[in-house]
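Coming up is one lone chain in structure tokens, specifically the form predicted alone.
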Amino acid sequence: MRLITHNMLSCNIKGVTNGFPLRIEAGNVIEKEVDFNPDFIRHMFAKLEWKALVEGARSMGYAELPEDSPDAAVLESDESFLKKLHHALLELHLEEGALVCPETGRKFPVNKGIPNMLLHEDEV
């Protein structure tokens, strides 16, 4: 699972009200190159929830995200910063692990890559 999937996954529990972001529990990461595309980068850039993107890098080992959002003019200008959001979006994948609702803490196994977002019948 790609941090940009993660980025707009959300625990669905009924009665859940704070169910974003979804903590990661890292098992196994692994980085497969992606070829490079800033046009798409600056695009996706606007859709992020860019606090959860830094916490789940951090959590799958990658710490060259800068803390705070930075402004649109560093997207036209800084290669460097679109090749490091590049890698943690699109070239890191958590292969093992799960992913923990902030609210309830109930774990969604993530399983050669695939996270199992189903819900028990009692959650629906």
Given for the second form:
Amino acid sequence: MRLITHNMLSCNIKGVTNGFPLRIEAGNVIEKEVDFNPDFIRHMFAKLEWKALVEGARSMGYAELPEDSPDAAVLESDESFLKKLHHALLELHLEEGALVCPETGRKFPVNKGIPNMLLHEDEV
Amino acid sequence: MANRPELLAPPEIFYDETEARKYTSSSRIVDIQAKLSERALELLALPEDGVPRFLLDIGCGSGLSGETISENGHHWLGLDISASMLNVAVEREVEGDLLLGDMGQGLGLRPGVIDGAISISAVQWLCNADKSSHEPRLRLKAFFGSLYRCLSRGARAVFQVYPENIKQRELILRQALQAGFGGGLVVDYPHSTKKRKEFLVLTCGSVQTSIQTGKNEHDEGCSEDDSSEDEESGMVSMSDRNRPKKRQKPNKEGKSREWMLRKKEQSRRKGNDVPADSKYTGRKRKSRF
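Next up, the form predicted in complex with its partner chain in place of the form predicted alone?
Up next: the whole complex, starting with the chain shown before.
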């Protein structure tokens, strides 16, 4: 699972109002290179929850992203920033670990890079 | 297939390790899935600006449809309920992220983050109650509701479905409409039992776009004997619930002789036994009758 997905996932348990973002417990993180496309990164930027991304990246061992969400000018001109964002979003893979709901503490295990988001009968 | 898989077992049990491998190694299935995925992507009508989008593949299975998405230059997130199918996807090193999850429990994605969703041969599984605690209607509601929320404005969801019967198709359509979707059904090759494919094309938000017409026999230039002049590509559009229904004004003039003669002729054409027309047909009776 990459951070691009983590940034969109929220805990789906019935009654939970504050299920985003899921806390990452990183067991094994690997890096896989992906072609850099600045247009895609710019396109995704508008949808991201920046704080969640920075925290998530830190949990996966990447602390190069700025704390504050950059403004449009940086997005247009600063390619090194875009490359960092690209690296954080698409090239870091959580292979083993868990995602933890911030409200209930329920753990969603991650195996072989696949988070198990199946809810139990009483959570639906 | 002689038997519909969804009648045999729930998807996470039907698609076990053996079945998952069989599915993915059958070149026929691979080919069909690729074609269906290409068509679904086409129907998504993503802007042709060269910018890759982030798509959702619902019921992604072993990643066959996901590969088509990658080949078209987009990034994707896949969801499936069968761990065995997802394991095959991992082995095949698909480029999308994979989630083990049940679409009937809701997608759990933040609002407005997905640029488009496709689903190949998966949504019909929602119509079966695989556990005693399942109520298909509620599952469909959770699915469509969460899907509507996570799609960005103007985004589409395209589902290729194999509905078991009309009732099932209507159930799916109704739930989609109730969730706020607009859209229509696109049917390719409606008159061919073998080639017929149905795509449910759902639209989000108030963007007025035209739904493409389905393909028919004339597209490929193949000569089938039953192709007639007026063969229309099948397109059924669904109206918005809030649009006022056209009310039939009751005919206050009563049923005239002309009307009666016309109806009798119609009935005759159908082959019914109809008394002959005479000067007495439609004559006003005495008030005694």
